[in-house]
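Let's start with one chain on its own, the form predicted on its own, as structure tokens.
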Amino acid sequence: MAFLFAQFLTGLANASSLFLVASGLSLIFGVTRIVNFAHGSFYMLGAFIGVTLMQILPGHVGFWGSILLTGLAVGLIGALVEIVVLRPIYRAPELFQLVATFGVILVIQDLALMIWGAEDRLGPRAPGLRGVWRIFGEPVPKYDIVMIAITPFILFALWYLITKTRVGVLVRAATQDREMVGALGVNQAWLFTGVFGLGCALAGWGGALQLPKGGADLLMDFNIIGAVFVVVVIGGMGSLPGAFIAAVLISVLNVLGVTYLPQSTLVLMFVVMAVVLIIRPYGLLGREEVAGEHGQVGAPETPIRPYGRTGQTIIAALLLVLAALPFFADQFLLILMIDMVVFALFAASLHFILGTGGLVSFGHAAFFGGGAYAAALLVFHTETPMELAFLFAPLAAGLLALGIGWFCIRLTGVYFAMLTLAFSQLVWSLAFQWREVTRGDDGLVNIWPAPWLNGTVPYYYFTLILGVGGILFLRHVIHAPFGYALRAGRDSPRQAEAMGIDVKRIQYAAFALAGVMAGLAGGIFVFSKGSVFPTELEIASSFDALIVVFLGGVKTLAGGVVGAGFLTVVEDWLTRLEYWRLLLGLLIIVVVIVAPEGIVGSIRSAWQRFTHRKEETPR
């Protein structure tokens, strides 16, 4: 019992830093509706800035003063990021700010590498708090006890700020109704900047406070961001008390999981989140989301329609160029084009449910990687012919999508996205830990195509036919009555239900179809590479697809395809450079600011303005 109590105290100590970071993210989302994936980067900045200041400022005053200064410095950096990067795109389509925060992650990653180097930094011990206290005979670090004691004061200070001050009143009002706050004369721009800066400062303080326990390294942003989002979603997006309860719950369960069930540590928090969201769809203390509240939705969309003769001519010409490519291109370019077509099909499958259905999935890689693994397992363990194994890839991915969709489709918005992420992590954990079947991180190798496709040129045509065919099929479905019903359910679910459309059933079918097409992309991928590894199921793969959809234009039919082509070419060129993340991040930020409707959407808008101006010109 004494050992269990000591483990419980360790969990509470870990919860203090996690709560600080999560409360900052919860504040930012509650007011600005920004899904800030760069929040972990500000946590990392807090750790590096904190350890640097602690080396300069000695003693008790220096240690705690460094933590205070760190939060202020990170808060100022966050406010600058909000002004320069996010403020220009608040009126962009929903969740478009997510792409900008992804660019910020890449920029901060390489800037930290340039300033502090690649080596990990050990955090100094807190002066006067070295050693342990024994509680019921079990050693508990003194710093852990202090962290446990500080946490309630932090929660009280945040509660007082939000509930008892004028700033807090404005924050709560903006959380409930931003438009009304603006109508009453409150400067929303500076309110958003202040809240974003405060949220980043809390993340910086969290990074600095954990230094005596962990130190600073370049991977800590990615290591913390998953747990932070889980905590915020379990507690309820925008709820500080909920974030506190969830931080304690997740931290204590993680400590106990490491001790008693170490195999569960990779996915334990995602399992908890999945259970909570299935029982309480909006988290423990969250509220139901309002459609269109994740940032400004932008201008109303024009009705979708098939391409006219000009568009069809351009597409036909492009397909002819792709078909003739093997006659004048080298092998490297053909392999790059295979990768591009596979990625375009994967992105198009996500764009189908995101753009047309309004379903934002953070776990779409489960179907891409699931299809790849399904085909590879048949070939590896049973020596199934490539043709049969390939057909099994989209089938298995579709069945997986039916299973996951049954739980997820009842949720909406960020909660839907996070539940898909939870199930995706479960699939990744299965591939990573079930070594007897999947060979874990060693992957499945020697998964080559049949002899008639065993060559770059034949496989290129195979990929081109199936990849382009899959993309065109999805476009046909979008223009079919099913696609219009899916869009009706996205734009106005209540009116769609009143017209007799079963919105949830339509969305469920669309989710399964998107899974099938992602599995098809995964099947093409595994035989093109000859292997598959758990990395294809990781969160990063899902986010890559999400980024290209927004970059291309979520409100356009060609956005996913164009975004995939753009990112594939740019990454292939930039990754040859030393600080390629910095350049790629800056490029993404520039594209987001200059083309807030995405590449295709901005080109379309510019063309419409040009033709409209031409029509108005007197002759």
The other form holds:
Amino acid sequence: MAFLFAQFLTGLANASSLFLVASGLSLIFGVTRIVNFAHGSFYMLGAFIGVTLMQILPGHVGFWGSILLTGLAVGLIGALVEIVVLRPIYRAPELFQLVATFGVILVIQDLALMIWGAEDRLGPRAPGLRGVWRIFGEPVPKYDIVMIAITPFILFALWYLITKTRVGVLVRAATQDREMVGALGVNQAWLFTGVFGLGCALAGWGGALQLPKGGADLLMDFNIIGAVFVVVVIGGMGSLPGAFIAAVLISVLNVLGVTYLPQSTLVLMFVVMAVVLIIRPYGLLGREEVAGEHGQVGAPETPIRPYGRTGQTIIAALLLVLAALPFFADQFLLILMIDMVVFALFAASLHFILGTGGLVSFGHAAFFGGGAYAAALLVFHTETPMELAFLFAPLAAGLLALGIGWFCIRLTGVYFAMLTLAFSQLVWSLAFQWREVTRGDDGLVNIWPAPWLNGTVPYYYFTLILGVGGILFLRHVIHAPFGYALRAGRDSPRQAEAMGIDVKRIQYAAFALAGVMAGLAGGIFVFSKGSVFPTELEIASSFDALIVVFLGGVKTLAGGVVGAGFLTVVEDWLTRLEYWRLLLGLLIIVVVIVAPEGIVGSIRSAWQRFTHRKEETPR
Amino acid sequence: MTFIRRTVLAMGAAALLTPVAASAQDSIKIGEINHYKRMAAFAEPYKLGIELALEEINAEGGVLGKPLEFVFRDDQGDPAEAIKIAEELMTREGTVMITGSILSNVGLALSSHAAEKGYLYLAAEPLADSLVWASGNPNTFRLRASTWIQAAMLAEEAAKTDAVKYATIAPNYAYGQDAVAAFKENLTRLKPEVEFVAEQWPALFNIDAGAEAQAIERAKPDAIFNVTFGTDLAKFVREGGDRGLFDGRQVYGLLTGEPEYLDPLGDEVPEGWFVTGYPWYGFDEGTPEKVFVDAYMEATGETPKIGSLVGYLTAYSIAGAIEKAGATDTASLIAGFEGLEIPDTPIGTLAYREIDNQSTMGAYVGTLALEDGKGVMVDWTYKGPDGYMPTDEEIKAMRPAE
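Next up, can you give the form predicted together with its partner chain of this protein, since the form predicted on its own came first?
Zooming out: every chain and molecule, the one shown earlier first.
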């Protein structure tokens, strides 16, 4: 009993830092609707700034003063980021800010490396709080008790701020109806900046408060972001008490998991998340999204039309050039093109459900990596010939999409995104921890193509035919009645239902088709690289695809493909430079601000403006 | 529009990437692929070690009468990216072989690719033993001492005590699991009555140290085998120390004595742990070990890490192999590495075994102590791999490619 109580206290202590970071993310999302993927970076900044300040300001006052100052400093940085990066793009499509926050991550990673160097920093002890108190005979570190005690105060302070003060009233009003708050004469730009800054300050405090239990290192940003998202989603996006309950739940369960299921540590959190979302789709204390809130913003789109004769001729000409490439290009360019086509097909399959279907999946890598793993496992364990194993990639990915889609399709918007994320993390942790089958992070190696395909040139043609074929097929589906039904379900689900379209079934089928195509890309990928590792199933892999779709332009047909081409080339070129992450991050931010409709969307608008002006010129 | 832009971009890429190979090819180039950004704390000292060796080698006239040159590239820690870069280095940059990687998965991907495409890969730092054993191939050589022998050295020490009940804690990924398996197998062979009462598997760099310490304490082991490193190690040491987990228990720590992990612990180094590491501060004047440390500190202004030593030995291994091969084509280079012996390195003679392409780099083992507020290894010895490796028959059975 005493042991269980001590474990409970450990869980509570772990929960406090997690709650601080998660409450910041929840607050930001609740008010501004920004999914701040860079939130972990502000946590990392908090840890580094805190460590530095604590070295300058010693003693009791210095320690707690440093923590206070750290929050303020990180809050200011956050506010600055909001003003410079996010404010210009509030009118961009939903979730577009996600791409910008990804740019912010890259920039902060390199700046932190420049400022603080590569070595890990161990956090200083809290003065006077070294050692343990014995509770029922079990040792409990003194600092744990302090952290447990602090958290309710912060929760109360936030609750008071939001519910009892005028600022809080305005913040809540902005959550409900941004335009109305603006019409009442409130400067909502500064309201958003303030909330974003406060959310970042909370992340900074989380980073500084955990210092006596850990330290500061350059991997902190990605290490916490998964757990923080889980907490925010389980609690209900935008709910502070929900985030508190979820942080405690996750932390306590994790402590119990460490003792009773020591190898499950990765899986447990995401299983809990998936279960909660299946039972309570909007989280423990979350509320259902107001209908229409996640529809398409801005003016209605013109219907998609196939390209005219000029377009088709140009495409045919370019296909010819691609087909002739091996005759004049060197081997490495072909390899780069293979990578590009694979990535383009993967992105196009996400773009298919995201752009046409309005289904923002945060876990699309499950199908890309899933397909790659399916083929690789067959080759590895049963020595299946490559041709057969290859067919298994899209098939298995499609089945996986049918399974995951069955749970996810019931949800919409951010909750759909989060449940797909939870499932893809489940697949990832399975690949990572089921070592007898998948060999864990040792990966599956020596998965090479059949002899007739084993040169760069034959494999290039193989990739070109299947990859381009897949992309063309997806485009064909978009122009088919099925595609129009899918779009109808995205734009006005009720009208679509009234017309007799079974919206959910159409979305389910589209989700499965996207899975098949991502699996096809995974199949081409695994035989071009000869190996597959859990890396391909990670959150980062899903986000790569999301980023290129948004960069290319969600509301365009070519968005995914162009975004993939753009990012492959830019990354290949930039990674040769020393501070490539900083440059890539800045480039992403600049593209996001300059071209909020995505690359293709912006070019299209510019073209339309150009042709429009030409028509108006007097003859 | 899709293909227009894609192709335009590709053409742009082609223009940008057009080889500058037209310039005079008067150096021998080696492709070095590593995680310079993602694991900067490990990759930087390693790179400095290489650069120091290159300076020395080229001052002596280079190899085969030409200067030796390394082309350093960042792979973001992604195996697929590493393969792409390897392809580019080998087909476009004119490198004669590939080396590098710290992460085992990148090392394994490069190894498989090297065998398929027919070039040589020297795995410098990856720890996974499957590189030379279960997934071994003739094109891959490995420098870094194997996990197996390091675990065996700790097991040998553990077998001397009367501890019977052991707890293990290791990150839940391939390296951690291999290390625990090797420790168990070696210790059980030496002392069949030992019993493993708790196995903890924290997620890598995401340890819940308080809970782990509680769980181990609950099993009341006589001794602990610890494979955590980096921030996980720091948290485990702090929480475990506070809760008295290490009192009266011998702890065996893989890698804990390496400066990479020891230095960040500052004055909280757990005294008395028996560890593998790199006691660069403890070498006697005039030994080759000390000469290297002095040269490194003079060249870089920093104290060496074990990565510095590995980088230094990497460059010397490659130079030695090329000299021995007399040419830079892959077949000659493989022949050059097979059975290669390089005398007078900081750790004595370094050789590459023909049986599994593994180098004979050993490990420093010793006890942790606190001196002037910093952790150091005391009573340390350097041990070669002889007597700790599996038998030749076992190794042959493990290497399917030969």
